[in-house]
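Quick heads-up: it's one chain on its own, the form predicted on its own, in structure tokens.
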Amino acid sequence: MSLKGDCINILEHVLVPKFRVLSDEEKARLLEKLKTTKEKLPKILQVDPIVTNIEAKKGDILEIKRKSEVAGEYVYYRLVV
């Protein structure tokens, strides 16, 4: 882990998974494979540590990667709200 001043860089965390901004054709796609709409996915706090880390905003979908021992990894979404 780094440290930043006095600050931890919670992203290099060993328990943190993979977090990524989705650009905006990335979205239409993923909306489309899952047919739905954004307001439907999981919602995540735009004042959530990892959301402010990454500096992603309100209407941003954020792509999860984490490591699974049964499955090797997997993927999920959330809605900045």
The other form holds:
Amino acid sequence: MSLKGDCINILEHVLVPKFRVLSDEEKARLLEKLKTTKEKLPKILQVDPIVTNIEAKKGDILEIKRKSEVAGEYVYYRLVV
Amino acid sequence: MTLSKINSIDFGLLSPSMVKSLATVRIVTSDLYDADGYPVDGGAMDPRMGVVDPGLRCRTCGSTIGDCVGHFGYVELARPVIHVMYTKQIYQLLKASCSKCGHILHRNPISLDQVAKAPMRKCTHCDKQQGKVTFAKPYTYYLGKEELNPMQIREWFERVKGEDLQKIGFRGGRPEWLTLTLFPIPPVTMRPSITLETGERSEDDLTHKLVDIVRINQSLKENIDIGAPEFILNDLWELLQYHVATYFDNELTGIPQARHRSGRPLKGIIQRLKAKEGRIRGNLLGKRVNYSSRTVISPDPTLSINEVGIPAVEVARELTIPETITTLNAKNIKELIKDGRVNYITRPDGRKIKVTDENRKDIITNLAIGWSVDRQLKDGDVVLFNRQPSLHRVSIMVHRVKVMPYRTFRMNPSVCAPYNADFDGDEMNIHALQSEEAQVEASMLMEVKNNIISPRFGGPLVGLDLDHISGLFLLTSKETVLGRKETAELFSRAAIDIELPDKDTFTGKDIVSLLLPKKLNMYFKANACKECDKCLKDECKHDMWVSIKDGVLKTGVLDTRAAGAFKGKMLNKIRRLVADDELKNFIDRLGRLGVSYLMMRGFSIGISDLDVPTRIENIISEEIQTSMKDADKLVIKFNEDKLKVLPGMTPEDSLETQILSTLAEGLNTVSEIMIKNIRPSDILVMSQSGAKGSNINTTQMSACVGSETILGKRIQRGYLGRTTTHFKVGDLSAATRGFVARGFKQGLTPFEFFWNVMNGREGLMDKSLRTRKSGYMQRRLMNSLQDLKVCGDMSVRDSNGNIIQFFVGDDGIDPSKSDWGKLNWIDFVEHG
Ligand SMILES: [Mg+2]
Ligand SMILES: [Zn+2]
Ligand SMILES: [Zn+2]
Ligand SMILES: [Zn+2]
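I've shown you the form predicted on its own. Could you give me the structure of the form predicted together with its partner chain?
Okay, now the whole complex, with that chain kicking things off.
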């Protein structure tokens, strides 16, 4: 079920960071850089409101740009499971 | 003995056949000893179950005490009983399986939990309508209204098929083993009897329990054999069940505890294992160590922060460090033995000999390379110093031994902060490291001088405090000028060996500058900064702008902002400029200098320090009256329903909030007037320099204590509508609800005093509750974070390689190499 169109768009909320689905090429590059497999990445449930909102699929990797008190902005990745 | 590798461990239920095959004896009598005091064969102390008496050999395995681990026995129970540790599983299985054929009551069974939660009402296999199974603590089951006895339960479970058990994930054995038919008797080695001085034997709690079980079992069996009436059998059966249940757990709800003759509850198996003093937490997780010592701590500012004073007689003579004799140290060690500084020698064959006055000469002559001695602690030895609770890594640090007279551990007060220690009776532990490797590793990683900057917040954990700061503040303030002789005396008192420049007078700033590293360049506001509207920096008329050029203090006073624990900017900076050892020396010397100056100058406070001119006193009391009247006006407004109601609050709450903030504002004004008009005194020196206390403390002492609160609200409790019977019901004015309109100097009225004490008690309770809660919270956090590590690419991963953070701390900064978490690049480039 998608909440799209209902009430408010959570993606625009000030406390929700920016999400983006990585392309296959970016995915490969990221895993190569980290020398790891995607199972070792932090996870996010596919029923998470954000995931349903940006229509990401199981196996996708999300790039999250978060605000940080100490670093300004930093990038985090999460695997949709 | 041959060692083999354990490949796997399976946990499961003990089957009756396994109980039998594990056992060496069948226990048939409740007698323990015969008339001659020998253990009875077939009794609960049957010697075939192991030896506990020295000198005897085990009749089963032939070993002596210590080598024989003991051997099980068993009792054949006349009737089965419930195993009380599995009452939940039994209940679930009764609900999940058919009472007639044992079929699982579910079309698609996955787990026992799932089936037991919602079983089918009718068996698909035999069409039997299922009755309702209920469970009454501690061990009674009903099918409908009928009680199910363990025998019936056993028969029921025997009907459940193996493949069905697989489907619901019931592993580890057959469900009928959840009722006991053969009861294992543990070896005597785990329940040894002790012989009292009177020659009387005292048995272990478990043995008492086992005797009860065997006795009731025997009598049940006999009654069955003679065909006694069913109600007698049921009573005995119930009693047997009780004894077996309390043998496992004597704190079951719903049944009385089994007690010793003295009235003390017996310890069941669960009680042996459980809780703080139990086998797990008390014996397996709690370790006791040798080569350690514990005593009260007391301060000694003449010691280095890196040292610890050790009582010469009580500790230094008892704690030893092994040293192997080589060509290099042989002479030295012989000297030590002669002086009585060696407690034991160990020969290469492993024999340990105590050094005594009688054998000392022989030992010295026989001593050879390769022998090893246990020598007593001496100055400079590496020891671990620890104070519980050990909440962070600096709760255990390496100190260098300094052997001293008297019986306490002495430490420099500057290292109180990391240990969170004070000297109101605190005790600390030391551990003498026993190998060269351990000593070197510990001193490299854990020495105080290497742990001055906190890896948590990036500031100094070790720094000056209290009198150090007061002294330094007074020494570096503008007015301080010392003659050459005085200066020399100051350095001499502080035990600082230094060449004085060719001058006749020294300002305090000159004196401190002699200790600063030549490379030091710093500019910052002092703690006592008055926050002038426009900061004039070097020209500040209060002398609060600290400027240090090439190791010379040009302007400003040094206080907690410069050299204090947690806040001292200078310490961070100096750490980057010089070696750790030099920073350590700097803190040592600056602290001694501060205290020495304070002793030369004198330092004391008195009640008159809190006096203000009568004119000001009047202004202050007017101010207090005004704010109380303002509060009372709010009450009037409230009674007329004209009070502004704050968002999200009831009118009553709005009133309370507004009264509290009105009174707080009033107190603030009073505080400002006070601080402006109080005459300079040592009280102000302490609060301004950051040594101790604050302006609020000063105000509370001299002018007005302010509102006393309970749970953040004005005092509400007491009688209906009033705090005590002396006030009118429903009076909400400031004077009746916890406002203390006087300072401690003037003295409090009895009401005010009582409110103050209420507030004080709340603070005390709060503190103990909070520390307990946060301690447990911290423990849980530590356990979940302990195996995370920062990898080469600066990512944080756990022991399975799962990524927790892609860049450590978002910014990749190691706080212990930063200034309070930040890298100050500009400062770094400009001043090095
Ligand atoms: Mg204490
Ligand atoms: Zn044995
Ligand atoms: Zn059935
Ligand atoms: Zn200023």
